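Let's start with one chain on its own, the form predicted on its own, as structure tokens.
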Amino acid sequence: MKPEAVGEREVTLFQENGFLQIPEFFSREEISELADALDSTVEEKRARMLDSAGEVPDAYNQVFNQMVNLWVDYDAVRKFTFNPKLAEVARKISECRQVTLYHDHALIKPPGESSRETNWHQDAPYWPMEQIGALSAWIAVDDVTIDNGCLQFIPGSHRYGRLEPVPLATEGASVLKMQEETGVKEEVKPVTMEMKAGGVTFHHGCTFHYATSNRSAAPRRAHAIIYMPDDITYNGRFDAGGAKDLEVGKPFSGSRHPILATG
């Protein structure tokens, strides 16, 4: 599906399920350019900005290596983070007037025996936002399968709202277990998002998602962009986007949080 073809059906699917997959969003040539750019960030040992909730860094890095705000330093990454078609799809499916960038981040899941699964979790509990509704676009830089750690989603789970954050590298931690403890039984089977490099999934910040360990011989590379609808305001917690002048109760703004699409 081409980005321009996203219409009412896709909006409904996202609103009902909390996620949407668009295969072949980027061409092989485009995604090769992004892959080279991400490889450069690794070679340069680009500093990572992490809030691992007190987890052991080595364990966290076995889940994935996360590099934040690459758009600030790398023009080749910026063109994907600021891609207008990608941002317009995010705006459409979230049914808002405009979307603002929270931050981008590379998510590189290491291969081999030391690789660990990403626990079932939501994204929204880690974000400094008063309201829920922000969403992510997750770009597959490599072909992704269940063997190398593609995403899996539970349809409709975004309707549970924002729960407590889950430690991503603590064995046995899971938002599903949290749901069991609160008396909410989740019987819906997850949907596996296998896709070729260049495909994109969008998911709501409250959608339950998970990834297996990377059992392949190569890193699984992905690049994600977090979009905030125009009703989202700052709640005073740590801003991974890097802004220093945000006001509590006010929208995210400034050079670190540019508007990426307006309807």
Ligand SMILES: O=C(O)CCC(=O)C(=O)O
The other form holds:
Amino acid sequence: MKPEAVGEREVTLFQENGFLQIPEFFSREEISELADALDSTVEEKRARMLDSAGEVPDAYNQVFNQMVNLWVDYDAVRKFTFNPKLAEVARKISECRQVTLYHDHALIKPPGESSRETNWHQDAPYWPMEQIGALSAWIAVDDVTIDNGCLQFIPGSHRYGRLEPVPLATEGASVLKMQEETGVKEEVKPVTMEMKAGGVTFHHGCTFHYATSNRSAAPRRAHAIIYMPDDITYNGRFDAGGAKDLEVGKPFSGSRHPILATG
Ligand SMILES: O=C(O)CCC(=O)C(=O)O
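Based on the form predicted on its own presented above, generate the structure block for the form predicted in complex with the ligand.
Below, the chain from earlier opens the complete complex, with every other chain and molecule after it.
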């Protein structure tokens, strides 16, 4: 589907389900450019991070290797993070005037025996935002299937609002289990987002989502961008976008949080 064709039907789907899939958003040529960019930048950034901050816990790396804010240092990735069509779809489906970047991140799920599932979770509990409403675009850089860890969503789960964070490095932790323990009977009908490289899914920050471990022989590469609709303000917690000058209660702004689309 061409991004320009996103209209009322897709807006309604996103508002009702909390996610939207757009196959073939990027062409084969575009996605191989992003794949090359991720391959080189992720390695270089990892080496720099290890020098300055030490190792990320193994359990977390078995879920995925996450590289945040690649756009800041790498123009080849920035081109995708700032892609105006992607940002415009995020703006349209979240029905807002403009969207601002929170951060981008490469999410590489390693293959093999030690690969681990991405626990059922919501994103919003990890973000330093007063309001909910922020959303992610998740770009499949490889073909993704149930075997290598495509995303799965629970339709309508964004209506539960923001719950407690789920530890992603703890095996078996799950927002679904948490819901059960508090007496909420969730009708669990996950929808599986298999797609070819170049496809994109958008999900609301409160939508329950999950990915199996990567049982293939190659890494599962994805690049995700988090967008904040206009009314989102900073709540004072750690800003993974890297801004040092945000004011509590004020909208995210400044060079680390550029506006990516305006209606
Ligand atoms: O890539 C994954 O396995 C999980 C991605 C995710 O949780 C997200 O983009 O919010």
